[in-house]
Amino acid sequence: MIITFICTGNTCRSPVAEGIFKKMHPEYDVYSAGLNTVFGMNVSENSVIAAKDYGVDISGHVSRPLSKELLMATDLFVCLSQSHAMQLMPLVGKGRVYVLGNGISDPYGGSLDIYKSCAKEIYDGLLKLDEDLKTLPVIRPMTEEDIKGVAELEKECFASPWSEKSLSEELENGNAYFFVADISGEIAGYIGTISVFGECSVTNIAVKEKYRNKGIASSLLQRAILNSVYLDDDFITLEVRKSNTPAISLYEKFGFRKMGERKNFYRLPTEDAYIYNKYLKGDSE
């Protein structure tokens, strides 16, 4: 998993945060970024000593920008305001942004004494981030390790599911892109897209019953929009049963548009198919 703690310039609050995280979970991949500064600033002193008193070390941290790499890749953004979240939310959906704590009050100028208040304030968010993150949906891209729960679920979700084979088959495809929403090690939900020269299939799109209505749906076809925005895709395609009243809702929220059919497209029950479309760089000509 990767997490990215989101302040204002990455020298304050994230750092600390970051280097906390780190210590508690090395086996997760986390950083920090601002939403408003430039690489290579200086952390504050002040939040060097008051990280000390956790057992961190960030005094060799520099600031840096949100990177488009970055943002690609953070499977989870935890922000240190709720400002910093209502920033992100546009960018990468409300299912990727987590705010800690009630807001972290920023130290920026403050004595020490302010500083360690914070760092307080950031160790109580991380605590409950560590249990939250028990039942909160993470989006991830897909790994081998999540074939037989992705297999499962295609098992509950589907009259034809595919097969752990094929699903291992696709994940060695370089130009399949899969992401899963996981709980705590379990496969809420999934969605799989084939990009290549330019057009984005969605080839599956399923989440468990007893997680629908949940907002998993959105968050995944979210990091799929966003990945093929990253890899330049003009389009993205994608069918849905005339009768999947829900997902074509969902789709027609995020900007999908109806381009046509395909009779008997599926089977068990047989049943037409809508084509719909949606266009990354403007409208079709």
Given for the second form:
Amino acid sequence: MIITFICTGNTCRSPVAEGIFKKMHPEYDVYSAGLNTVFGMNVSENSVIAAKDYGVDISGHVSRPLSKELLMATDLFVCLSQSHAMQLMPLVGKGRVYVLGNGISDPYGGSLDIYKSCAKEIYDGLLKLDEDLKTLPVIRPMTEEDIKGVAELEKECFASPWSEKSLSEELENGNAYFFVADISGEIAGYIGTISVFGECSVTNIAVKEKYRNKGIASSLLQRAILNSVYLDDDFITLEVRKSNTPAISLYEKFGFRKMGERKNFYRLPTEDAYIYNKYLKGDSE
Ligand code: COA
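Requested next: the structure of the form predicted in complex with coenzyme A (the form predicted alone having been shown above).
To see the whole picture, the full complex is given below, headed by that same chain.
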């Protein structure tokens, strides 16, 4: 899992959080970045001293802004304040954004005591994050280990489900981008897309019944849209059963517009499909 801590300058709070969480979870890829910073500023001296109380040496850290690459790769953005979260959410979706503790106030320019109490707040927030990670859906790219869970989800949701083999083949397909919602190792949902020559097709989206109406499909769709923007696609297209009110409502919420129909597109039961498109570079008309 890739976790990125986010603050403003990436010289005080987020490097401390990064350092301590890395120590707690060497198995995760942990980074930090600032929303309003430049490359290469040294971490503040007081932060270095405060982090030492937790057995962590962050003296080598230098600031970095949130890059396009990190924006795409990060599974969970842990924001050091609510305002950072508000800035990120429209871009990456609610499901990939988490606020540490109740938000940690900026110690910038304060005394060592202020930095130490900030580090304590961060530490307490990280313990809670650890607990919350057990139930939080993490949106991340699908891997081979997920295939079984995704195939089970397909069986639960569709009359003609994709097989494990077909899903596995998509991992080898350079044009396919599949993402899962992982709740502590359980596949709660997934979305599949294929991007070719500027056109992104959503092959499927599904969420386990027990996890529905919690915003998981929204987070998955948001991730797929962001990925498509990153790939410089022109538009995203999909088909949906005419009777599938929840899915139609989801797509319309994300700005997809009905473009046409396909007669008898679906089997078991036979049903027409609506075609929905979302244009990523301005309107088609
Ligand atoms: N009735 C009407 N609209 C619904 C709905 C329902 N039962 N469930 C979700 N929506 C719409 C709403 O617009 C909702 O926005 P809101 O919460 O602001 O009202 C929006 O979808 C997002 O809801 P979210 O919680 O993110 O969706 P979800 O995680 O419950 O998943 C589906 C939605 C469609 C993916 C899910 O119902 C599902 O897996 N269905 C079976 C598989 C399927 O039909 N896939 C679509 C194939 S085209």
